[in-house]
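Only one chain is included here, represented as structure tokens and corresponding to the form predicted on its own.
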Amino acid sequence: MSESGLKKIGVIGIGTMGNGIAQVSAQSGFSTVVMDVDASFLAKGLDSINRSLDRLVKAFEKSGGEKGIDADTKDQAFARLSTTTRTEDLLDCDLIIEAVPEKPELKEKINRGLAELGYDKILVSNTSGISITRLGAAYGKPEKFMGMHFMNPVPMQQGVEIIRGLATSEKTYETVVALCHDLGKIEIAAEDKAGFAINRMFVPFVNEAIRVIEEGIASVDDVDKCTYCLGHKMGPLMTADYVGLDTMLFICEVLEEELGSFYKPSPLLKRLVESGQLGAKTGSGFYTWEQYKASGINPDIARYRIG
């Protein structure tokens, strides 16, 4: 039996974060239902999960069983996954994880919709910066609402930032902590303040790295190389591309609104988002990307200078 006592997990959204969360849930033994608005999105997401699991099988075979998972374990995990385009099919889940884009109004609409359908169990949001108290109010049962901010890529990153809203109950908190353990994750408790803990520290770091590019101080690849000296496995610009530049901009704006102009997003970050260059998911950001693998420096960035 799981530490949390949960058996069936629902996931709303099968994008980059949602498919990673669904994969980890299924690998951890939970019956997992993934809901999205379009069947084609679901098919694409399942394919992504299948390829991710295949990489783990290859790692297992290459390492002689020291890493990854064997083929039988992969098949069992994939069999625990099901998909739907109907929110109603999530109502028998013991807990639902919402993992849609960082748009407050969209998340609030989902929360209200679940409540209207009669869902009354724990609902959590994989948000990187939206107020948990605000989203819990939209659910109407704030004591059963909480934030779970998974790190990207979800199957590889151990940390999960967990955030209580103003009215989150102790029982909900304890269940979410236990779920982290069930998923093989390490919980990182944070308060419901702008950017929480991780992005309060990391986003200004990325924003300053972008300013270094804007001012012509260093190139994209050299900026990222700088952070290897700090022990980082991935530089700030590549990480930003991977997370999504629209998400980075949103968090900058949240921080600026609550904490002041020090957190004002850089002009270049805004320009990239305005041009639709959002990072790995669109094929270009600071780098050019092919199937989530960086293939070069974006030529639009290589020539960009201010000041």
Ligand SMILES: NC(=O)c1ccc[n+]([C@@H]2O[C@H](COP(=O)([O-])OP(=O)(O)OC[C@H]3O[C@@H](n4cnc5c(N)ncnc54)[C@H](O)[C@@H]3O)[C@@H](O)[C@H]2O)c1
Second form
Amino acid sequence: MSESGLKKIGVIGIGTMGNGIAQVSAQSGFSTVVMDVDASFLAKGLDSINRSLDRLVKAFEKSGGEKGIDADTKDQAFARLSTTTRTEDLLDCDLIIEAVPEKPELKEKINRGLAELGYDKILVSNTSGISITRLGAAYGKPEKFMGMHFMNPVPMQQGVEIIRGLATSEKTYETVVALCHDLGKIEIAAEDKAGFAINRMFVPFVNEAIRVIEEGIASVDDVDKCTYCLGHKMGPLMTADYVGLDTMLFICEVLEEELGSFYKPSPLLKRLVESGQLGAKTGSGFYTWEQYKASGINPDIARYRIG
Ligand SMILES: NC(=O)c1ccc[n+]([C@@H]2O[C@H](COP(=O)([O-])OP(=O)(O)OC[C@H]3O[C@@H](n4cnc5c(N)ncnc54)[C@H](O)[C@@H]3O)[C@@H](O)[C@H]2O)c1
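The structure above corresponds to the form predicted on its own; please provide the structure of the form predicted together with this ligand.
Now the full complex is given, and it begins with the chain already shown.
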């Protein structure tokens, strides 16, 4: 029996975050149904999950059983996963985790759609920066809505920021805390204010790192190297590329709107997003990327300077 008492979890969106969330949910014993708009996205997402589970099996074999999972555990986890392109197939889930792109209107539409179809259990959003209270209002049952902000890559990162909207009930909060434990995660409680806790700290850090490049103070490479001196495992620019520069820009704008001009996005961040260079997922950002591995510094950045 799980601590949360939940049995079936729905995941909406099988992109970067959704496929990690679905993997962890299935590995933790939940029957897991993942919904996306196109069967080809579902096939690609399932393939990512399969490869990720295979890496765990290899780790198990290499470490003599100390790390990872054995092949039977992998098969059982994979068998708990199902996919669909129909929202109706999520209605018997005990809790749904939404992980579609960071677009407020899209997330609101999904929340309204679920309510219209009669879904009335807990709904959480993996949003990085949209107001939880706003998304809860679109669901129409704000007491059963909250934020569950997983970190990338989900199977590796233990922390999950959990955010209550203004009207989230204690029961919903307690169930989500218990779900974090069921998933082997550590909950980090934050309030529903722009950027919550993590991005309130991290996004201005990235923004300032970009300004250091714009002003010619240090190169991309050296900016990231600076943070190793602080004990960080990955620099702000590489992390921003991983997360997605569109998401970074969006959160900067949310912070600026709610908290003031100090949080204004740097011009270079805007230019990169305008050019469609969104980081690892598009093959270039501050770095060039092959199969989610950085292969060099983006040459377009090397000559970008503003005073
Ligand atoms: N990428 C990160 O590092 C990161 C970290 C923490 C939180 N987040 C947040 O997680 C959410 C998802 O981000 P992502 O990076 O996984 O995005 P992504 O673009 O990689 O994946 C989004 C998925 O949603 C699907 N989708 C789009 N519209 C849909 C719809 N109407 N119904 C069902 N599926 C739909 C897309 O087809 C895609 O597969 C965002 O809110 C983002 O801010 C991202």
